[in-house]
Every structure is written in structure tokens, then in C-alpha cells.
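The chain that follows stands alone, in the form predicted alone, written as C-alpha cells.
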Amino acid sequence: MLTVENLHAGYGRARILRGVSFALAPGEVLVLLGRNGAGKSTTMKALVGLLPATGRIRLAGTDIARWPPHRIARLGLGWVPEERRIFPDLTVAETLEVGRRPARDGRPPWTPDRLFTLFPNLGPLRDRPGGRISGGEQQMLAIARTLMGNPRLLLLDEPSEGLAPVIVDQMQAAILALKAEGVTILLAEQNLPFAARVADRAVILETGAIVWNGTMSALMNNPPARARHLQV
């Protein structure tokens, strides 16, 4: 579904990513792990075309490197940024309509009713403005809005950050439900227990380079690697 080869990117003269390479199979959940500033969010911004980057990025067999963000989105790359970026004056239902795009690849399209099943908290709030729902509900709405675009690949940047434990559990259930439907997900996280419950494989970034790449179970069975690359 996604192949990244020798990706370099940064902000102005500041180089953040240094030769990042990884691949993501259809239906897989891959998590990018690392300390603050390791390059997780920068990787996602480079993938969606928001940062100048060099290297190869292939989505579903198409090289999208140096494409503008709107073309990348139309091809099927959906991104949920860390900031959520909810429209505060639009209702939940209106926000979902903003994200609506045609179905692709013969899959059933995402609809508000399907998304209210995935995120039960949102159903009773369908007529409430996005600025008047909780942070956890805004995170669910941001993911639901992106799914309305029927993406081939879903990028989630720190979906558990700042959420109450009960909402984190609901977010975990939603990601596992998406995984069961065959949705391909690239996740950036610092919450290792959360990542361990939802991800198939893990890539650890450190100062913009990959220092570990393997299965999630292998990482959880390797305390020295976790201590060396993830502990603060």
C-alpha cells in the first residue's frame, strides 16, 4: 500500500528526516514511535505533501513524491493531524459532509450511520457544533471526517494524546474495528501500551533516522531496545 524509500525532509535549512525507509502492506497497522522531536509528525507531513521532501513515496503503486497535497488526498491518502482542526461552527453532521468523497476500490463507502456505529459518542451529538464537544469527541470527529473521504491509507498523528483513559479505550476499539475491516493505518504515537494493542509492526525514529524496525510483539519482548530508544 505504501513504500517510502530514502526520505529526507525538514523545515527550511533544518533537516529533520535522514533517509527514512519503510513499507506498509494493505490492511496493516504500522506505528511510528520515538521521543519528542524524533520526526514522527514530520514524516506524516512529508507523506501528505506539506513539506518539501526528497526520496521515493509510492501509494498503491503510484509515485506521489513532490505531488501537491490535494492530488495526494484525491489518490486516497487521508491524514488526521495532531491538532484535529475541527470547524468550530459546523455541526458534527455538517463536518462529516465536508469530508465526503466517492467510494473507491469497490469497498463500501463510509457514511454517517456507519461512522456513528464506529464512534457511538458522536451519534447523539450530530446537531452540535464541533466547538462545543469535548476533546475526545473532536478527535473521533476528525477521524470520522477523514474516513468520509474513503481513503486507501489512513494517517493518524498522536490519536491518544491528551485523552482521558476511557476515551483512549474507545479510540483503541475504533482502530481495531477499522483494522478488522481491512483499513490500512499508519499511526504516530508516544503511548507505547496503546500502540502495542493496535499495531502489527513498529518503526522507531531517533533524530530523524530509523533505529528499529520489526513486529510489535518483537519490540514488546525486547526491553533493552525499548529502554534505549523510547524511555525519557
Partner chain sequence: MTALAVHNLHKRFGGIEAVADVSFTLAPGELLALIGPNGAGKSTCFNMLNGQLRPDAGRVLLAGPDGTMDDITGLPPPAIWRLGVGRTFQIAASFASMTVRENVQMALLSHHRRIWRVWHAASRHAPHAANALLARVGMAAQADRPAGELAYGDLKRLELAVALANTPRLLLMDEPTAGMAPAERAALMALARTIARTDGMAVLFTEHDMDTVFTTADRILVLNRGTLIAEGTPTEIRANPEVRAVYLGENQA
Given for the second form:
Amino acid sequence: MLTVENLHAGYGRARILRGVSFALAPGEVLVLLGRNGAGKSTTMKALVGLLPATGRIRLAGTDIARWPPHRIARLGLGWVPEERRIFPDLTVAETLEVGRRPARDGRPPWTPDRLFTLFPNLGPLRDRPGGRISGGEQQMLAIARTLMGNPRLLLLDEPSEGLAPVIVDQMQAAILALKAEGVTILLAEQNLPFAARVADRAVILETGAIVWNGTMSALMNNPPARARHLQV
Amino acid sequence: MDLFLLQLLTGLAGASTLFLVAAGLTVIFGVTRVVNFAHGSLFMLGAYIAWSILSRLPRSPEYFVLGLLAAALATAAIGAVMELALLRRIYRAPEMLQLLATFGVVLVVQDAALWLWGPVDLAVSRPPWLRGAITVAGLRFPFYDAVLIAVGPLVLGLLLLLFHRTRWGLLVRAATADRDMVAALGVDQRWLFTSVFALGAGLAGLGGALSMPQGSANLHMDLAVIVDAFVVVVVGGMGSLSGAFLAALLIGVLQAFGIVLLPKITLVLVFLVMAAVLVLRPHGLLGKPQAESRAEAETLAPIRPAPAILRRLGLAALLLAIAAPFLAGPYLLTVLTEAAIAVLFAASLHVMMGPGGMASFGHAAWFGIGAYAAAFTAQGLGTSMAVGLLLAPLCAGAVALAVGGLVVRMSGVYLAMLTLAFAQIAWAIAFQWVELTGGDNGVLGVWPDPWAANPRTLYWLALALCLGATLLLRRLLYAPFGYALRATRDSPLRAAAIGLPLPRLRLAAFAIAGAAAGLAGAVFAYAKGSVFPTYMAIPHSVDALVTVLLGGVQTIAGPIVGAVAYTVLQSWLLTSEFWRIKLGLLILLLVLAFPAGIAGATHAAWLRWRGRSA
Amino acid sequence: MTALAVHNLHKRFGGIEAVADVSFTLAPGELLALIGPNGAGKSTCFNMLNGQLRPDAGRVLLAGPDGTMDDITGLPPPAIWRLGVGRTFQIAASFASMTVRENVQMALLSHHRRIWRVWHAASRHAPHAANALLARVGMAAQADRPAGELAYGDLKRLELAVALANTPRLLLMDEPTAGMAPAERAALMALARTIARTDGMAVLFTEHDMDTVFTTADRILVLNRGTLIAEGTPTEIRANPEVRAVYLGENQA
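Next, give the form predicted in complex with its partner chain, keeping in mind that what was shown is the form predicted alone.
Next comes the full complex, and the chain you just saw is listed first.
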């Protein structure tokens, strides 16, 4: 689904990513782990075309390196940013409409009704402006907005960050439901227990380079690696 | 009572044109975050193009309407070209640089219009079917005014429908909040921006075209209308269409009555109303607090004392400057005197814009107030130059304190527009209050004391005062006050949380910058022997801005380098015909080539070089 | 002994009661966690304590140096800071155009009421005091680095040093460990705890990471829909069925 080879990226003079390579198979959930500033968000922004990057990025067989963001999105890369970036004045229904794009490969398209089933909290808030719902609801709306574009691959940047534990549980259920539907997901997380419950494989980043990669269960059964790279 | 009603209707008719321009400005700002200084130029182009079309068409109603729409469409096309060729490249640049770039367009359009349509005012005689009058409450009222009054609400309604009932409008509203997010959702925001810019330009063009049957197309309408439009947009609230409509009604009616009742101070009246609105509602009538702009914040390097090599270079330059009268001829000495004054003028603006983080588009106001203060002390009081040089910065500083009290709480673009509006008013007072200022003829005979009358002595005096004051300003930036000011710019939230009084710090910086510019103005007045309203005009404010941006806002040596470079450049440029288009193109070139300024670009190159050799 | 006393705080936003009748006290040296679902009113509560928001009703009392309780309700943030309330932000904020030491010196200049000086070099002000504060949070080695280049965890420590510059009697920390790696979280909160104990400084913090909350806090307040639904020790809160239902969920056993 996605192949990344030797990705370099950064802001201005600051080089954040130094040669990152990984791949994702269809239907897989891969998590990027690492501390703040390790390059998780930078990787995602480089993938969606919002940061200038060098290296090879292939999505569903097409090389998308240096494409503008909207073309990457139309090819099927959906990104849910860490800061959520909700449109504060648009209602929940309008926000979903902004994200709407045609369905692909004969799969059933995402509709507001299907999304309100996935995120039951959002249904009653249909006409509420995005700026006037809680942080947890905004996170759900951000994911729902991106799903309206029927992406092949979903990029979730720290979906559990700053959320109440009970909302994190709901988020986990939603991600597992998406996984059951066969949605391919690239996740960035700092919350290891959360990642362990949803991801198949893990990649650990440290100062812009990959220092560990393997299956999630291998990581959970390898306390020395966790201690060395994640300090847990 | 009849007069009242008639003036009210005239005001409402004027408000419609004003609303069209302001609506375009506010729509463009909402989405692109660019304050389009050239919006007045688009209005002017709309008027000229309407003249060219209407004077060639049959004078029947259907052709008249078609002609107006064709003019609006042509202006929209020009706007689209402007977006594609210029703005698209600078969306990520600092907002003052964007404002400056659009001012470059103003200059280019002025000379292009002069070349295409000539210097004479052009009027379209009203076709017979438009000359009629309708009767309202027993009063005969021009039919065309009635048409105009209807156009405003009609366009507002159509725009609201467009933005709230179409997918295009929904995407535009989303992009207003967060353009990158919209792009990441698969929307081609570049096309969206171009279309929004074309829409805004078309509205300005329509406004210009609609104003033709009442007035005439002339080369001054661009700056006149842009100041009004800024006021309307600020009073209405940036980005709010309904707010712009209400504000246009308010300002339009105010102007209509002002012209009849208090012709001399109409502009002042407008400014006072704006002040009152902003005191009561800091974000305008229907505006909301501006969202933080989404552009990745540039990380600013700490300012540090200059490295030894730069200090030595500076010292050498200073020695050369002191020795200049022995080396240079009289013409070069005049240029050098102006360069010294330009250094202080730019350094004073830099205090506000750099460490203060406050953009100003009307810095010439303080320069002009200082110059007039010196002129009045010389002529009115007949006292010595020393008194004038002392009073000028005090006056300028005091007025800056009063104006600053009103505007320093505003965010970047608001502040830039408000300072511009104030400078325009100061200019209008100097221009219109002929009894006091001599109007366009200026105040003449502002001569220095006999001991300083010799050009060499005068040069040394200017050098000592201007460089002395500049060095004091520099010292200030390294002192606790300068640090505290920079702290409020870096993080207002953190600054407040460690007890820094943000408004008072900014106000002090505003007043100090005003006083320093006032001193520069006074020195200039004595050096030239005369004072004119042009000292306060927009181009002079732009001079300071170009100088600072040319030098680079975030380097302390920037204003000095910029002032010298710009003065030399200007003394060569201004002597030629069509200087506006040359200066305009130069500004555009600089903005596109050096978004960090000359000193900033040199600094970056130096860092790269050092990085490679290390 | 009481460091902070909050009585019947109320705040409405457009008809919605964001904070309703919240009361609690805080002792010197105590670490109190304020937790609850997103949108429960934690930030509103916080912002009323440090002056960013004015309460509609209720009183906030802060112990002065002599033990008397000063009414600080509705004072602006700089005034509250002067009375001895420090604050760190959810998204760490520093003065990016200054070095690490200059950031602390800036706070010291403000504390010593020297910001209106226009002649002396700011970077010469109280360097030893600044260095001592940086040493306290383990940032002495980075004193000369530009603050804009710091790693996130270091930025949080710098923020703590800045907040300590006026030797506050109350420190407000808004999600102090958000965005930090687990080991850094534990270290930062251990640091806050040590300072609280040695200086007798009261700490009120909000936090979503339950490990941090349960290991750091002496006492926990739980807010839901603007009202306090529980108050107690970590063990009591963990066992509270209502808190488990509205906030902790199933994975936080």
C-alpha cells in the first residue's frame, strides 16, 4: 500500500528526518513510536506533501514524492493531524461535507450516517460548530472528516493525545472497527499501551531515524528494547 | 429635514460602492490572509476600463449594464493574473512583506494607468434614461442613486448565498480557517485562492465601474478608496461581510453628512468613529478574534552583539561618514544627510516592527508631525533650532502616545491598517488646513540657526543627532526594556504569566518610535528649509517600510544597511520619468528575491558559509 | 495551613455553565491534581485562578507571606503573578529569540521590577540567580542555547525554571507532561514534587496521563460537566465507581 524509502525532511535549516524507510501492507496497522521531536509528525507531514521532502514515497504503486497535498489526498492518503485542526465556525455536518470525495474501488462510500454509527457522540452534534464541541468530540470529528474522503490509507497522528481515558477507550474501539473494515492505518503514538492494543507492527524513531522495527508483540515481549528506546 | 433625508440617501448610495470594495478586500483577506493594498488600484482599473467600454457602446440600458459587468469581469481577470503571478509565490512570507508587495502593484498600476489613459480625469456622461429622478417622501432624488442603494444589499445577499449555500462557498469558509488542512482533504486550494482573488477583484472593479456615471476616473482614486475601504473593513470586523456592509453604511452616511456640515474634518470624524467602535468592540462590529495564522512560525535566533569584524566595519563606516565633507561634493553631501536621517527614520520603525512585533504602515505620520513641529517653532515662536529639535520629538511622541493608546492592543494587520488610516488623516489635515500649514505650498523658510547653516556643519549635526539617536535605540534593545518588549512579541501568554504589562510596554515602544521618527522629521525640516504634506503621505511611510524590510526586520544592523542602500537607490531612481513603475517593479523583485531582507539574506549566507567551513 | 482557598466558583459561557459551584483548598507543599473529561471545565477553572478569566461568582483566596488570605478574584494575570502564583502552559511557551538563561533572566527582571530600565544590559542581570534556577531543573548545561532550539522535554523544564523565578507559593501546571515520553514525565513530576516539598510550594495540575496523576498527586479532584464529582487520595479515586464511569474507563484498573 505504502512504501517509503530514504525519506529526508525538515523545517527550514532544521533537518528532522534523516533517511526513514518503511512499508505498509493493505489492511495493516503500523505504529510510529518515539518521543516528542523524534520525527513522527514530520514523517506524516512529509507523506501528505505539506513539508518539502526528498526520497521515494509510493502510494498504491504511484510515486507521490513532491506532489502537491491535494493530489496526494485525491490518490487516497487521508491525514488526521495531531492538533486536529477543526474548522471552528463550520458545523459538524458542514465539516464532513468539506471532506467528501468520491468512493474508490467499489467499496461502500463513507456517509455521515455511517460515521455517526462509528462515532455515536457526533450524531446529536450535527448542527453544532466545530469550535464548540469538546476535545474528544473534535478528535472524532477530525477522523470522520478525513474518512469522508474514502482514503486508502489513514494517517492518525496521536489520536489519544490529551483525551480522557474513557474517550481513549472509545477511540480504540473506533480504530479497531476501522481495522475490521480493512482500512490500512499508519498511527503515530506516545501512548504505548494504546498502540499495543491496536497496532500490528511498530517502528521506533529516534532523532529522525529508525532505531527499531518489528511486530507489536515482539516489542511487547522485548523489555530491554522498550527500555532502551522508549524508556518504559 | 428635507436636506437631512437627501443627504442620508446620498450617503447610502455612496455606501454601496464602498461596500463593494470593502467586501472584496475582506473576502480576499479572509481566505488568503493577504491585506491587498492594490485593492484600490483594482477599483481604479474598474473605473478606467468602464470608461473605455462605455464610451464605445450604445447608450441604451442593456448595453450600459453589460458594459459595467464587462468592466467587472475584466478587473476580475486582472486580479486572477495578479494572484497567479505574484501572490501565489508569497503566501508564506511575513504579512508586512505581502502588504509591501501589493503596494508595489499600486505603483505599477498608477504608472500603467497614466501611460494608458493619460493624466486627465475621464468622465462618462450619464445616459438620458439614467438622468431621471424618483420622488421619495415628496423629494426628488436621482434615479441612479436609487439604483446604487439597491445594489449594496443585493450584492450582500448574493455573496451570503454563495458562501453559505454552495460547495465552493463551504470550501472557501473552511480554507479561511485552515488552508493546509483543506488541501490535505483533497481540495486544490491554489485554484480556490485564485477564484477568491478574482471574485474580490471583480467586486472592486464593479465598484469602480458603478462610480463612473457619478464621478470620473482619475489617478488619485486608488489611494483614496483604499483608505476608506480599510476603515470599513476594520470597523466591520476583518473577514465579516455583514460587518463590512454595516460599516459601509455607517461610514458612507457619515461622509455624506460630514461633507455638508464639517467639510474640513470629515476624515477626522471618520477616524474618531472608527476609534469609538474599536474601543467598544476591539474586533470591529461583527468581527471575531483573529485565529492564529497557521503558517509554521519562524524560529528567531537570539539577537547578539555584532561580531568583531562587523564592529570594525561599522567603525570604519562611521569614520568615513565623519570625514565625508572633506571628500564629497555638495550633491553627495545632501544625499548623505538624507541617508543619515533615513537611518534614524528606519531604526525608529524597526523598534516597533522588529522587537515590538507591531507592523506600521503609517510611520511617516510621526516624521511629518516632527517636521511641522519644528517648522512652527521656527516660524511661529521664532525660537532657536535647539528648541525645535527638542519640541519635535516631544510632540510626535505625545501624539504617538495618544494614538498608540488606542491601537497597540490590535493584532498585526489591524495595526498596520489603523496606523495607515491615522497617517492619512494627519496628511489630510496638513493638506486641507491651509491657514495653518499652507496646504500644498508647505511651510517655507525653516532655516537652521546661523552657526549651523553651513552645509558641512549641518551634515555633521544631522549625523550626530541621527546616528546618536539610532545608537540609543540600539542600546534600548539590549536593555531590560528591549528584552521585555521582545518577550511580549515572542509569547504574549508567557509574558503575561511572568507579570510583563504587555499593553504598556508596547505603548512605550510605540511612543519612543514616534518620538525618534519626529526627531528625524525635524532634522529633515531644517536640512531642507521647508515642510510639505508629502512628508506624511503613504509613499513616505512605504519608504521606511521598504528600508526596514530591505535591511531585514530581525537583524539590528538591517535598518542601517537598508537606509543607506535605499537612499542611494532612490536619489538615482526618482530623477527619472515613470519612477513609480520602476520603484514598484523593484519592490516586487526584492520581495520575491529576498523575503528575509538584504541583511537577513547576508546573515543566512554567512551562517551557511560558516557551517561549511566548520 | 492553607495556600489556596477556592469558594463556590461559577462561570457561564453563552448559557452553558462551564464551572458550577467549585470549592476546594490546597495546603503548602501539597500536589493536587484536577482531572476530568475533555470539556469538563478544567481549563476554565485554571484560567480563573490565574486571572485569564473573571469568575461570574465565587472567590479565590491566596495565602500571603504572613499567612493572611488575599482575595485575588478577578485580578489580571500580571497582578496575580506578583502575588506569588506561577504558571506553566499545556503547550510550552518560551521566548524563542532569547537564550535559555535570558529566558530566566527575563522573569527575574520582572520579579525585581527592572523591566523599565533602558541603559543597563539585560543579559548582565542576576546571572547567578538565573544559573541557580537552571541548575535546579537540570538545565545549567544548556544555559547559552537559543530557547527556540530546545527539545520539547527541555523546554518544559525551562518553563518550570521561569515559573519558579518569583518563588511562587502556588504553581499552576496545565497538562505539564503532555507530549513527553514516559520517562521524561516521571522525571519532571518528581522534580516538581521535590520543589514543592522543600519550598512549601503548593501545586495544582491538570493531567490526562493517569500514571502521572496516580504517582504524583497527594490528592485528586474530579470535575465533570463543571461540577466536582469526587475528591480524595489516588486510591479512593481509582476505586470510585462514578469516576470510573465518566472518566477512567475500563483500561485504567
